[in-house]
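Only one chain is shown below, in structure tokens, and it's the form predicted alone.
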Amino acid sequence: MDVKNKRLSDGEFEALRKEVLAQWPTGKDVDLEEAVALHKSMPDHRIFSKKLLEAKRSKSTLIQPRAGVPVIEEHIKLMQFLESEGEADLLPTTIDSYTRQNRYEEAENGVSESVRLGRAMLNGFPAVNHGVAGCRRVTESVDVPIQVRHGTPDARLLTEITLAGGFTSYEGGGVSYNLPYCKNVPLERTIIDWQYTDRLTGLYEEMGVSINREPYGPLTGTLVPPCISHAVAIIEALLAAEQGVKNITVGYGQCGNMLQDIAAIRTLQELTDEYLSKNGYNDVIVTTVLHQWMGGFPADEAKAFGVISTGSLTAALAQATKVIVKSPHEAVGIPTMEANAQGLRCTKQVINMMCDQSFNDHHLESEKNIIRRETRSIVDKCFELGDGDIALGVCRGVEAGVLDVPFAPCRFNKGLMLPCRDNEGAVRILNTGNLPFSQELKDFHAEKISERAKHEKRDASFQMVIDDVYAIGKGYLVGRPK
């Protein structure tokens, strides 16, 4: 499969587009020029890219939940509740699992069953089945911007329908929606399919409509070292920019050590700007998002609010442009809309209290420097492996283990790198695998983990990894032996 980081020509795109729009009957309702006119008629406060830019300029942090149900009327009710009672600045529409796998007939059955039984029989909103008109009913029902959030390896038809349906932000990418989500899909395949999504977004941009694109930051969600998620975010930003995307939000999943998390968000903005500029993409606006803790949660709701609060505090002090909020029902399943709103209000309270405060510590610059060196070593090696082409380079990099996502289900991911926490709870690397780190960086990680092992009077081992995965759910950050 021939993959290159090269903008799709008009002819290539149009040939693909005929195939994509024919994948399900609702594709016939997509009219690009009419959709562009719809977007141009929207007020600024309903446009994701404009609201993010305003937040970036004012150094404020916007709040956004995760949410989605299958029936349009119920989804609208949910969105309106999260806007009014949850005080959400931005809203999501989480897509169901059948749609993510392009299984539209089964999604259709799920909608019918949800209506018949009066309860959700899908774990999200099947936007392709509801079509352009259904999506517009959703986006026009609220007064804040709405984003599509999903997890789809081949998201081309979903992109066409939701952008035409008035959504102004679209999450995902060819790397971040492959390695953490797929088992057998080659990375080359998803990168090529996501070039279509980014080219469509670029076409909207060329026609005067700026759609926000957001690579999925947390990846597998638990103990992902900043350099890994940063490298993926930067690479996906470069792939998107080549196709004409001009507004990109890069993300990071909270790891729990506040100093490391603040350093991570600040370097993520800096490094993404650096690599975009270095590669000639000088007109791309970059913003950041912190995802509150993506691992196990305490079942006790009061304790869950404690986890939510630390994520809120970190987002505010790091000056992330937005924060993706969890609910106190995280440990038990899909939250009620009331619980979802509670998580939002908790986050809003903390952010409002922190808006005039800043965080600077003499250790912060040291942590930022470690993240910079690690991230550059991975991204630069991918460029080298691809002979200057980052699309080819990331495929070869994953194959070689140069870019290695922990706990990923994808069989093309090397899976050699193992993270665990150091004695202060920062995520370090127990086994660097084939990461292209200098000996100095390897020694740094070994020393940090050795300090913890000495403190706990045990050997550094895989047991530390296991203990750390479950620690927050049990009420702690570091998985100490009892």
Given for the second form:
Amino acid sequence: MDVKNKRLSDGEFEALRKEVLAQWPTGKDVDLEEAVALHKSMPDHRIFSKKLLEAKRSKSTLIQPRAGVPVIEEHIKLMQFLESEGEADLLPTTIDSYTRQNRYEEAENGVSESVRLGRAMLNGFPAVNHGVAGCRRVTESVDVPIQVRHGTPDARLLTEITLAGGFTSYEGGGVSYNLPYCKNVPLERTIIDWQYTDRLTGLYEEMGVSINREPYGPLTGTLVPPCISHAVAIIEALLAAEQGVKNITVGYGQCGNMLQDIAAIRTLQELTDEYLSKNGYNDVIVTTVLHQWMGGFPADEAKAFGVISTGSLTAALAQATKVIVKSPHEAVGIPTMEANAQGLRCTKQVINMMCDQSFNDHHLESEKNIIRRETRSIVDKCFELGDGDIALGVCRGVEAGVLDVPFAPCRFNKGLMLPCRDNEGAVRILNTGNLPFSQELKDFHAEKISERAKHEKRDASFQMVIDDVYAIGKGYLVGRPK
Amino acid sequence: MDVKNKRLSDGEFEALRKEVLAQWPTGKDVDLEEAVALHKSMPDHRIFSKKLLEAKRSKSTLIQPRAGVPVIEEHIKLMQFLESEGEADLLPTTIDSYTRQNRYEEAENGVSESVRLGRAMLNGFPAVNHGVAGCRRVTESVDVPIQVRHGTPDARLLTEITLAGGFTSYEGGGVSYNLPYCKNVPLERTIIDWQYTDRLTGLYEEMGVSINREPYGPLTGTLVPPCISHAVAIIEALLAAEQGVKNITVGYGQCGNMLQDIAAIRTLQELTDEYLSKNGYNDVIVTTVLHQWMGGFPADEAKAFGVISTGSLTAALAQATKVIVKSPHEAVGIPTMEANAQGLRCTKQVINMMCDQSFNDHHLESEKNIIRRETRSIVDKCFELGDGDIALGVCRGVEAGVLDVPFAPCRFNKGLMLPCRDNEGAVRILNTGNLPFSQELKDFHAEKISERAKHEKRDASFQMVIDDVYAIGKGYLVGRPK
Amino acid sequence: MSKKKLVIGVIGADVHAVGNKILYHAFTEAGFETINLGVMVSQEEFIDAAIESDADAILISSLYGQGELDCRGMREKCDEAGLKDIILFVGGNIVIGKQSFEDVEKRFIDMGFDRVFPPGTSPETAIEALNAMFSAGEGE
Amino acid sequence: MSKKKLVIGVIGADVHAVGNKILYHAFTEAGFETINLGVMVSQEEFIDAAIESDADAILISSLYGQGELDCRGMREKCDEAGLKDIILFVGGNIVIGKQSFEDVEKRFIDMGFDRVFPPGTSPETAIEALNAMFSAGEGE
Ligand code: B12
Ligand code: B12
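Could you drop in the structure for the form predicted in complex with a further copy of the same chain? We only have the form predicted alone so far.
Entire complex below, previous chain first.
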């Protein structure tokens, strides 16, 4: 496979498009011109890119849940409930896991089983099966913008159908929807497939419709150090921009140490802007999203509210443009619409109480500097490995373990890097594996972790990592020995 | 009335004691020697002063609910539930409002009505009516220390009975249990009556039993600026120390701006230590307590969890020795034991996630400086008004409005001072009334509030104060016009 | 039409003063003549003030939970004192704990209150209810 | 006694890898010979691996909610493949949403699983259950 960060030509795109739309019968209902007209007829308050821009200008933090059920009528009810009772500023439509793997037959079965048993048998909304008209029923049912959220390696048909279906934002990317979401798909493959999604978004843009794109920030959600997710976000922003995308939200999953998390959101904005403009993409609007803690949650609902609140507070102080919200059911299962709305309202309260406050920690600048240096070392090394081409570079980077995601299921991910928390709970790196860090950076991490090890009177080891994986679920930030 | 900050002589105390113990039949069961023996036989983990000291040393923040029901058996069940399901480190026994007004007949009726109707008809535990033996059944039923929490202007008999009943900590003070809790009682009266409580505590101390005393921090709980509650806390600490109290917890009610709240807890510790040692009380151990937001709560439980979390986070970052916890039922009524435990568990989660983190804001020192200067100006002025005697001085200070509590029901409180929030939500002073502030301090407040007024494009006025009273209940920190 | 007269206060051993102060402010602004007895008001004090001022309504607040005990017999005492049919409102957190408001309302209506208000009632709602009550009275 | 052999993996289109990696680590440390198929494992892959390794038990994880669809027919397929009475465990977040665990357990037991584990089961609990199962087997 020949991967290159170069805009798909109209010819290449059109050729692919025929194939893509033929992948499932609903593909034939997609009509780009007509879809563009639909988008142009939408009021501003239903358009993601506009609402984000407004939030960025007013430095407010919007709230958005995750949510999706298999049956259209139920899904509409869910959306409306989260809008009215959840006070959601932005809505999602989470896609089920069969659709994510392009297993549309199984998704079809899941829908009919859900109807038959009267309870959801899929973990999301199978948008491809429901087709353009089904999607439009959803997007027209509420007065806030809706985004497609998923985890799909080959999302081309899903993009076609959902954008034509009136969704105004689309999550994912060739790296972020590969490493945490696949087992056997080569990175080249997903990058090429996501160029299609980005190019389609670019076409909408050229026709006057700005669709928001959001590289998926949290990756495996489990002790991912900021530099890793930042590198992925920046690279996917570059890949998207090349295809003509102009409105991008870069994301980060809360790690739990407030200082580190705020430094992360701030540098994420800054570094993405920097790399985009350094590479000649000067008219891309970048916003940020913080995901409330993405790892294992406490099963107790009261404790879950506590975790939700820390993420909300951090998002507000960091001035993330939006925050993705968890529910008190997180540890157990897909939330009822009531539980989902509770997570939202809790978040809204905390954000509204923190949004006027400012955060000026003495150590913020030095923490930001660490993240800047780490991230640049990874991204620049990828450029170097790709001989200046970042699409090629990121493939080689992942292969070399220069970019390495902890706990990723993908067999092409190196998995040498091991993260764990330092004594204040910031996520540091216990084993840098092949990360292209300077000695100074390596020493910094070693130092931070040995501080904790000393405090805990034990050696740093894989046990510490395991303890940290469980810690928040068990009620702590740092997984200390008992 | 002749009030003086001078230790009661044994003769004076004994004379009063006869009267006090005769106020209600249960008084006759109090036997000081025997009570001291009981306290001495208690294991460390049931002793408040010891547990606080340990927490102070390890810089951890303990959690404590409010809770009390009229019937003993139910109250024991409640305590045990909050210990096991609420993970409470410290327990309370909240006293009902008739007992607080020494209306023991009505309390008696409240207990029997509660039994008859099978639901609580009193808002707390009538400890005087239940007597020494009843109290002991409670304090012996759990493995954590229990404190008496109330709001009683004349608490002398209650103190006798509950300390003999095995409670190891006692809340209140002559100022803090007057201004927010009475209408017609002169301050001299409550100060004299609380000298009795403090002297009794001093006697226990001299007999080798260190009972913790806690001046009540939050006062009216409604936009009380730190300097006001700090002044009260410091003055009550001085009054208690004079009577021989050696273990004191000073308190503060969360205002909602993190920086101000953390500055408040830190200066509260520091200033109390400073005034105690300046006045020759060198062996008093001082700890701190932050009360989660004490004003109007949102009725929605999810939002209430959000408010609870912000207070928990602040307590942990401020390293308050303990935090008093609200429940998701706060806006509506006395919580069920389940709701109470939920508030506790939410708090525990947040504290455990924040306790290893540090807070080093650039502006912390300047915020602390403001509080220091304000507080000193009030306390020093009270000393001056009392010709060096702080008991006399605080009475004259309140009379003069030098110490002025917002929204206090007591008619001896001046009520000229009007607080409201600044543009970042810190509680500032809109009308300084007769507070003895320097011009510089007055300008600081005026400046801060005019910044907000400008931002909101309206004049600062009583409407702004009202808006702030409702704001958190309505989901915001700052009561902005809609 | 002359100003309507209200007697307001917080009953029993209750010291919650914030809502009371704000209600006084709001009722006065809304054009009612308002006699504010403040906190810790007994039934007798309410009645005496109502007689003395020839009030049109008594608005009782109770926040601290013991309102049910404190309010018992209030209507009967009003009747005895000759305040026949005086409008009686009660509001705040009038019972202990989170109870179903329908039950609570019924309990207080049975005790003779004309209207019962749940926790967190806004001054605007209170004013609307007063106006509705008075204009209904006019109509009779 | 030779080491007991386990086949573990995450069934269906499920990519939740964290618990799987930790279970592998824990089972190996606890002395089991553990064949880890990782995520996105089909029923056929579980069965093939169990036959090939002559495994004593198959431990299926499902986290993403669609476990009920993915696990249907597993016992029958094992029987057909000659894996008569092989121990079948399932655990994780095996259904959609917060359902009563008794109901869920029953549903999966009826599908032929020997034991069913609720969300958040610790590796220690899993190991105890395995040991109990194997020593019960020895006793027979
Ligand atoms: C601030 C506060 C305090 C302060 C009061 C300071 C003061 N002196 O004013 C302090 C800390 C001292 C305090 C003490 C106590 N409190 Co308190 N307090 C509160 C709190 C947090 C806010 C009250 C408030 O000021 N709200 C803002 C004002 C503007 O609103 P409001 O009072 O509700 O009044 C409005 C409406 O209700 C309505 N309204 C009121 N009356 C009426 C009447 C009519 C006719 C109408 C139409 C409308 C109406 O209009 C008002 C204006 O909008 C509430 C819980 C809450 N609401 O969040 C608990 C609460 C009222 N307190 C409670 C209790 C139990 C106590 C204590 C017994 C202590 C304890 N157990 O912990 C003591 C009581 C002391 C005593 N003897 O009265 C309980 C009552 C429980 C219940 N009913 O089941 C509450 C609900 C908290 C709880 N959930 O436990 N409290
Ligand atoms: C991290 C995480 C992710 C990461 C996974 C990264 C990766 N590749 O591994 C990401 C973000 C990518 C992700 C994606 C998705 N996730 Co997810 N995820 C989680 C989360 C937060 C933690 C899981 C975890 O790692 N826990 C830590 C490990 C150590 O624990 P564990 O996985 O539970 O495993 C332990 C035990 O369960 C037990 N165990 C497991 N299997 C077995 C088997 C046996 C036999 C035994 C005895 C024990 C046992 O032992 C393990 C070790 O202790 C959970 C919620 C939670 N638990 O808090 C949701 C959750 C599992 N995810 C969920 C969902 C729905 C999804 C998505 C569909 C996205 C969505 N709708 O938002 C996708 C699915 C993609 C796919 N195709 O699978 C749902 C499942 C809902 C349900 N069952 O009703 C959960 C419960 C969240 C929720 N409440 O909605 N997720």
